[in-house]
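Only one chain is shown below, in structure tokens, and it's the form predicted on its own.
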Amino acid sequence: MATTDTDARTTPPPGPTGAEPAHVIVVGCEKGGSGKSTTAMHLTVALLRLGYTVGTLDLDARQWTLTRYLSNRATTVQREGRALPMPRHFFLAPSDKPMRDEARAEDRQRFQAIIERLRGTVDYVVIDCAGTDSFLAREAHSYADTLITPMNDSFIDLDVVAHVDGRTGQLIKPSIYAEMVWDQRKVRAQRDGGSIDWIVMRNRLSNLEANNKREMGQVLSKLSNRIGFRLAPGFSERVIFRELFLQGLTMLDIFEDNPGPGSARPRMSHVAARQEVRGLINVLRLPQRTPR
């Protein structure tokens, strides 16, 4: 099992304060399937391998995936002896309370409690989200200093950020989700002052050049004017991003690890996968910090 500071029932003590606030990176969609444990870890690694401390939390209770893969990673290194870097690790299921009041309340003090205790213990928290509207996952938005949203570059997958005019392209209105990121938004500004950057990440790009990616970017480049968000191209739809979650790999441990000599060699499409990791951390602009 991959090493966990709290279950879905206990609170963490409070962390030494003083430090330098780590920086908080959400990864949230309320849609299904669109990559954000995928982000989430290898955004995790990226972080690690840079020397960064790192926290991890995750708040999907019905799947557990970013909990999973670091199972599955914490597995490899027992097994194979692999030097493989680790985040602190905690997850959270919501508040099992009959009271909706009380349910929220317990909520709100366990998610606070754990961001306050890796706030001042590493560099970077990453919060990995459930795809489904939830008062945790709203929690988390109001906190977040990145806020990360996959979704499949498909005008199917649209309705994520913005409902829009199927002739011409035109905004009628944001989607429910993009109104709830404002709304934490005025919650974060009115709680701390602090501002939320938030970027919206094209996954599953096709590596032609069709008509349909085309169009998508020219819509979601007017998207993000109207409703504030920047653009970022994500990873490409690779079988070796789904065979690397049973090992709890990431694409930069293929390249970075020494893994033995009996391993198979990187071959072109790990080259192209990991210049996407790259790609997407040069874009989120995160700030400078002195490793912990």
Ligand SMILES: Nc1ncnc2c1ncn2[C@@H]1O[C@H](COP(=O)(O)OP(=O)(O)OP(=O)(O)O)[C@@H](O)[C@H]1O
Contents of the next structure:
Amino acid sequence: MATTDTDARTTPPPGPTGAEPAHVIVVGCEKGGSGKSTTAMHLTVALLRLGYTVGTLDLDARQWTLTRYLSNRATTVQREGRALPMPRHFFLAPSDKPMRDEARAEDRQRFQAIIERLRGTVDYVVIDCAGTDSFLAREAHSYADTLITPMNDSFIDLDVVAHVDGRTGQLIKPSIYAEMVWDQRKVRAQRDGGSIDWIVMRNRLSNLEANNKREMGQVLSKLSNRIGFRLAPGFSERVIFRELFLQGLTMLDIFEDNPGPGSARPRMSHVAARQEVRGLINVLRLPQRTPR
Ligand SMILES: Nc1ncnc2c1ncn2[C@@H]1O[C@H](COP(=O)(O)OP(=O)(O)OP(=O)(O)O)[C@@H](O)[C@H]1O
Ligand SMILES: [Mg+2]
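Alongside the form predicted on its own that was just displayed, please also present the structure of the form predicted in complex with the named molecule.
Next comes the full complex, and the chain you just saw is listed first.
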């Protein structure tokens, strides 16, 4: 089966509801391990905890990280009896049809069916892409109202957005990924006149390398004007972003009253991490939705 809906029994039928279509947030970056799934999960839970309905779509068929994260969350709900908010989750694997055109047609049809259904029934959609180029990832980017690209805070990873002169920090040329985003902006504009708000987010910021961090900030801020993205301050390197995966939790969940047995208790670092997630939401400047 290519897709699943974890909340099928309570999902209203698709169609006009009178409400605005959901705002689509795509988390993408053609580099593995940059923090896409971590960001997608934290963003989803942050929006749920603000009282919104959220649809999630996992396009990473090699790993299904977001799907496993949410499945761990569902297990925690059952085991501890906690009322954790859940998104309406789908996952979509690429078609296995041998002919490229047929496979793409099937991918597009399945993707559009999910996105149209979610857009009519939730407030926000969060799509987690794999760390490689694919037809499905490009299709998803063309539907983004907001595109978030997390990148590890290192000059090694700067080539996700651009190739720069090592001595001057000046732009040599945009990366293949930046060109792909540019192409999908055009596809999007032609389809419905809409635009993509692209946000590059620095991830795993170190508290130690102050010089490196400052130089990286300067280079990225120059590039943002040339390439057409906004910069988000991002997340620091913190164990908390890794340690709650098996429970399917984020630090936004552990501030609740009456956590179950064995649940993590908030610490100072959790407060700071929560602040970083809130900071990201603020920078996104998402359009207000009246919760459905
Ligand atoms: N700010 C952070 N601090 C500490 N660990 C982090 C942070 N962000 C992500 N990680 C860890 O880095 C690893 C990669 O993160 P994640 O799976 O979110 O990346 P990804 O971009 O989705 O990877 P892939 O391209 O393989 O899908 C995970 O072990 C995650 O827990
Ligand atoms: Mg991932």
